[in-house]
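In the form predicted alone, a lone chain appears below as structure tokens.
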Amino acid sequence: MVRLSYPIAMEIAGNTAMWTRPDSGDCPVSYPAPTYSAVKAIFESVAWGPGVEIIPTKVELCAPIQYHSYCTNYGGPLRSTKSIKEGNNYQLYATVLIDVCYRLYAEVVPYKDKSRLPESAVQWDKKTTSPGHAYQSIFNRRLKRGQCYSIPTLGWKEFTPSYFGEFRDTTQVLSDALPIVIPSMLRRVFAKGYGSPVSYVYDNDLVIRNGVLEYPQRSENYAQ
């Protein structure tokens, strides 16, 4: 029998991060663990490759929540258009996390729609016996030697990690912490994978319970 699922873990911690809360407008806060396309690209930044799905199944909370007010000069695109020709930067404020520590979890499964994959993915696929399990040596030994894709953050660019690899020993998860419901949560932007246009996918009724924030597992991610 064919196995088509196979399981990678990581650990992050950072000196501030920000799930944004898409409901907060434009004072953004903070959701108090990280979103499922958030873990799913921390991941994807240490190893990426289209050819793959990489299916976020739960985070650990290894360090109390700590919320915290954050201002910065925002000089981005979203800006107005008068803005952005003056050179005006403005002034933005968030509810963002300090202090953060997460241990990761997810499952790795070949790709369903190999219609919208790059041709190199394409010739990768076709190489490869069982993409899951390859990218899962990959992955596995990336992390090992610290290497990335691109540099992991905690939601915001500029939020980079402290620390991304393996497990480590003195890290320990908030088993005695009380429960946090999470009456809404952004799953997804980009429902159907690399290249789909966008579309909106939400979690309800989420709770963070001993620690542990589990991601409802939908079955349109596994190959059938």
Second form
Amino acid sequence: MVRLSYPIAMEIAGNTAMWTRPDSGDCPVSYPAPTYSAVKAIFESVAWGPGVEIIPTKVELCAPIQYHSYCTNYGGPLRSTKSIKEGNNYQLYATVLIDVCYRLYAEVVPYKDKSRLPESAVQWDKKTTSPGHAYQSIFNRRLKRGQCYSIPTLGWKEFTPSYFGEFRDTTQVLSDALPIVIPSMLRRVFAKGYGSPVSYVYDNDLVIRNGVLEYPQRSENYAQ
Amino acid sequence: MNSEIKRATGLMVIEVVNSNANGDPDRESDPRQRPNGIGEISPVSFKRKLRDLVGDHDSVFYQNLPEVYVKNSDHYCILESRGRDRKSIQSEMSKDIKNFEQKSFLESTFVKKYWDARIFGNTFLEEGANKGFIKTGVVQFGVGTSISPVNIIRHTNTNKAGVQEGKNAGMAPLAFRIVEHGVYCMPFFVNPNYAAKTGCTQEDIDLLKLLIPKAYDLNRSAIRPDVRIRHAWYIEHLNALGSCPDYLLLEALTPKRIGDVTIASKSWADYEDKTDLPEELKAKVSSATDLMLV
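Can you return the structure of this protein in the form predicted together with the partner chain rather than the form predicted alone?
Let's see the whole complex now, leading with the same chain.
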């Protein structure tokens, strides 16, 4: 029987994290757990496979949720025209998480729509008989060696991990934590995968129960 | 991919003595501190110091850099600077900002001119511009946190000459806020896989390595008189994907607090210093250098 999906998992920890709630506007506030697309990007920073799609399935919280105010001076392009003209900074107020640790889970499936892939990726894909299996093996190999295409981030690029890799024996899932309700969570911005236009998709009425957040399954992700 | 640049893992060990290494704008410039007492230095703050060192081409420091930087100072300008002219920067990016083409971007004045855009990436966003111009950088600094909690001391500044009409003396209550003593660790990473997208070169990375040791020494102020970079470890991997897990390198080079880790330290003697990588880790990497000793 041909398998259509291959499971992958990893652990990531760090001193600061930001999983931005889009409803928090220009003073961003973090969700307690990474979004679907953040988990996907963390896996992809270790290995990105042109012939596969990574579908996050769940995340386990392994450190208590702690919020922290993180304010920086901002001189970037999102300032008002007047501020830019006068050379003024403004303060970017963010509510981040500190001392986080998560276990991330995903399924790898063959990519459905290859029409948007660059030519080099199409050529790679043609040489692979089972892209999901190939990706899983490459991913696990890299994780064991601490290799990555780029350092995975905990939301913002400056929030670097203190650990990423295989599960550690010393890590404990917060299985006795009280439930946390997330009424609405941004799932993806580019909902149709690689190179697709902006299209926001939200998951509603999520609950982190016993330290576990399960991302709802959506049929459009899975290979037919 | 730029094959000249090697993947690297870095760690700065920063000792703060009676100084405010990084004020928090949200708390009247108190030294940054977490609810558990741990001190914090933002990457934004550290990168600003590097940018300031590169941006001042007339400084004694810049003029004493290797000839390649002094002779080609127009290749080492700073994008994130006050008073920049957005229209002219836009024209430096491309004649047609609605469309993005990687090859012509790499040949653009923008890429040739701005060191910080090549090395840290850019978020320069203009209305109607193609988002391809926004780039993730090659060098990534992480948040610096102290090993033990830090004690903050708050004093009032006094001024003999009055600053208000009719007064011959002045006071700024609690204006002098410093960390008594703390040792902070700030990681940084070099991701060579992004170099081909931002145009970052080995010369850009070499300049970064020259700047890091001077970042605090050449930026002293009344509130930041004594911030010492004890070590600036720079570890090159054997290949672009990495040849040793970063956390092993970072953990091996983090000083160990002697005594109770939950109590603020008083001096450098409260830590067991790490002066080299263990042999088994050295065997996994290409080189391990302390930039402070180069």
